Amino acid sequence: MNISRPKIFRPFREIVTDRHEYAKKWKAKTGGKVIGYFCTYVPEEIICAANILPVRIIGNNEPQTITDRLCSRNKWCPFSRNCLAEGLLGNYDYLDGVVLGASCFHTQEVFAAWVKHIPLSFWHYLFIPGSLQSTSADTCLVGEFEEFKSSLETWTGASITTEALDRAIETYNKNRQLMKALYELRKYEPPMLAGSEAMQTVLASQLMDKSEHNNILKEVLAQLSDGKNNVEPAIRLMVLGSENNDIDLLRAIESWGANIVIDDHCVGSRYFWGEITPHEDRLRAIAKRYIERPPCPTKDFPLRRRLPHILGLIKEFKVQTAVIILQKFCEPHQYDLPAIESGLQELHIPSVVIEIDAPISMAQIRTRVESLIDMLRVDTY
């Protein structure tokens, strides 16, 4: 397996094998408040602003039950119910409360069951327009921006003031910085580092306070720019589609002879994509970062404008095949599927589609992915 140097991005490693962990320590020493949140269109510069942590609500990947009453598994996927079952055991019983950036159906319909039978001193629906092309986006999510605040306000008791907005924009804008600074890195041939250790960083980031996942990233890209290389040459691959938080299958991927230099998901670059642009109204700047970054497919409508995006990452990162996944009875990317595979074809990029459920059958994904792998090893080499 291609891993360039484990020991850097251990700090990561640990925060994500114990994330739960990590939370409590947090609010043990710091005495405040955490929010679990669901999907990353919601405006965590909002709610670090007011000096809570937010914590990305994610699933364990492993076969489960208990979800069964509330959800059926035949039409539900196995992210949306493996984040209620965390739910659900009490592994995530140190939220004071949870909110929703509206997007997919099933995520909706786990906040609602989260709600009913997981009960917190604060929840919030999130209101995030489906067209975020409209021109009235702009408007609407500035006025749910606004509720958002002023409901944080009321539950907190305290004010969150225009400089704690600066400063939390700050801190993000810098995450977003360093994270792109990261991402340069697989440009090289071979790349800098593996695509699972940079999976692992994002993934850190979503988990735990802003400013010291900036310190830490800056301590690795140091290490990083010595211009050691562990990283042996492999085929480029991209990894994308549904969200996919298994650290596991993206080793197994490079173990079978890839490296993957580029991803597009929201436990990915969607999720640190674009920066915020200063405006004398923070909201609305807040706002048109999220209307502008590299959409889910919740949102891409009318025009297309993840697809564009994927074929220049394809081309900024000399991409020569992509994996495709696809969680089970995930609705907008089967939907987005027919579009990205045109897109991929037009490129000569090669392309499996790989639909995984809870747990993961390797064999059967490793079978389809080597094949591809070694299709495009005898074309090349």
Second form
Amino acid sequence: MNISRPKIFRPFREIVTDRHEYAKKWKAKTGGKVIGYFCTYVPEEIICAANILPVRIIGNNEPQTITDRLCSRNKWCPFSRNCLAEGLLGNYDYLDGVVLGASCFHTQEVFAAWVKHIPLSFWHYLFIPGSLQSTSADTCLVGEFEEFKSSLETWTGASITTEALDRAIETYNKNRQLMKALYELRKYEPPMLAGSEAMQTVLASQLMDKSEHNNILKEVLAQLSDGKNNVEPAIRLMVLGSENNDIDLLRAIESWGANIVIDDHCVGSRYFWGEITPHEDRLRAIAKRYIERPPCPTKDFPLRRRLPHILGLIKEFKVQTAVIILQKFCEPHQYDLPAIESGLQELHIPSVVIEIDAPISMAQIRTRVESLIDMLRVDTY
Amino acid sequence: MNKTKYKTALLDCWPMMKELRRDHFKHTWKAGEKGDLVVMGIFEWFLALCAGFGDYANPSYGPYYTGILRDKEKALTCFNTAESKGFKRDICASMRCHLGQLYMGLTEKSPKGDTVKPDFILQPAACYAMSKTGQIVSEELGIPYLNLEFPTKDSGNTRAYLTTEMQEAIEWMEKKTDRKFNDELFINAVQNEWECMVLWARICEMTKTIPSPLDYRQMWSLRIPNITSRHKRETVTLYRILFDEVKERVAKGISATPYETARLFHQFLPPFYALNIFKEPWKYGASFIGGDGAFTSMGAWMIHEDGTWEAAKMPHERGVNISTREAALEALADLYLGYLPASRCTLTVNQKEAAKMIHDWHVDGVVLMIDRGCKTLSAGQEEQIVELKDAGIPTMVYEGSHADFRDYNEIATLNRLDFFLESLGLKELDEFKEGQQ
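Right, and the form predicted in complex with the partner chain of this protein, after the form predicted alone?
Full complex below, order starting with the chain above.
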């Protein structure tokens, strides 16, 4: 199995594994509130500036039945079903509130179900325009962020100061710089870290205090820069597609003879790519970053920005092949599929599409991904 | 069980509705001769926006959508074509039909073989699938494309955004077509749009009456001009006539069907190609008298705190004067964000309001179709089913697709509906057994 040096990434692995414990401890230690958020278009900076811990709500990728009464298995994507299950099971009982950055309808449904079935003292629905390229989108987004800031202030009884926003922006920008530096190490041949380790790092950053993540990440980068590299050379592979937080799946793909060197999904580069450029109007500065970040398919109108970004990553990270991972029933990503496959073909990048459910069918996936990798090995060696 | 036999009568305005529908579909191929614009996209909202350029054709869902759905062989070819291009079967069936027409080269081809080039695609972003389909059609045909955001929540901020966007859309259309936008035409169209939607909701309200003056099969057809052409004066005329006619039927106790042994609702979209599901209960003397698919497809409603549905009031009835472009834009934003329940279905309509509506319409049973393809209108379906069951309302759920016949098992569904009706204590009426229907 291709992993760099397990000890280096252990802190992130532990936080991902015991994510609920981490949040509970943080709460006990700081006495602060914790907000769960759906979708990475939620401006965490504003939550952080209110001294609240933002925690991304994710499912556990395991089969469950608790949601069967409320959401059909034949319609909802497994990720959204499992996010709801986690709430109904009480695994997020430490949350004080939830916030949605409106994207796909399944996420909106999960949010609505959370609001209805899980008692919390705060919830907020952020409308995020799909046409983020439109000239008036930034004003709308700033307006949404102002409403969100104001509702947080009312809820907490404390105002969010400009200084606090500046500190949060700085912390988040630092995190994005560090994450980008970590991803730079994936450009090496062989890469300095495994894809599963990269995902662990991103996922941990969505679950923990960003300053603490920054501190650990600095140490990780320092340790990785000692010139040693335990990763074996292998086919350079990109994963892209729907939300995917299944680290075991990535580990398995790498064990079949590939190094995952880059990704485009929301537990990967799409989450942290692009920094906030300072501006007198802090909320406008934050909005600009969310407008310009690599888009989710639900925000990619009228021109396609996502496809050129993916093709750019392929060149930059010297990708040889791609695995497109779709959550079952994920319509936004299903819609992007023909254009992406066609773009990959133009670059002569062979790819395979795998659809995941909970539980995933690892044997089927293995057959397909291994065939893809074997085919490339024959061509390469 | 109500065994009363009621008077029935044909609707006088039915031929007028059919004429308007025919005109709409023919317009696409005649627009060129008349110098009218051809607007593509699933353009069902903010219809008045394009009316500032005069009359325009609007082949939503592709020009052959209805005909294709009615013909299984054609539908299969169309779906196969879209799927062969990589669009998966879970994607909205209507959009796959639209894409199938595109890749079959039908989108710009008239039945006589002429080519009609659409002027632009204006896609209100009512759902992701529509926006994405618009983008793809634009790329394939090289037509300008504008995705007009349709906010999923109503607030001062989203209203301001929508109004700005519509103003920008007008400027964009002027640039793309090199035509001048006429404010007077636009203002009239906004008033027409408002009036049609209010009238439709008022007509739906009258189906609370026992016996119901309209049944759902009729309503499903009667709603079409309201979807396609409600910005036009002739559509207002149709709904004014229909409103008066329905009011008279209520006064005279004229029923849509001879019996009302049970009053049923159909929630969410039905299978468009198999609307005989609405007639199935007739043999039991039961009748579908309403449902959110028709009520909210372009009805303007106020939903009160307790979940009560009431037809909206016209702007002038609330003292709102629409005499400038700005006022008209605000009136449009008000209509769609404030009074169209389907646009904010995710958090509201499918839950307690649905149960209240069903109670107020004196409904005995509810039939619901689960359609995995339509992510928007199926939002909150399961929550609604739970809500209805908890409220003690008998429900029947079936799986299907509003547009793809392959996802609908007609025999099994109609059998299930028969069992459901029998579970309500109904029996097939003798006169229907004797083949008198």
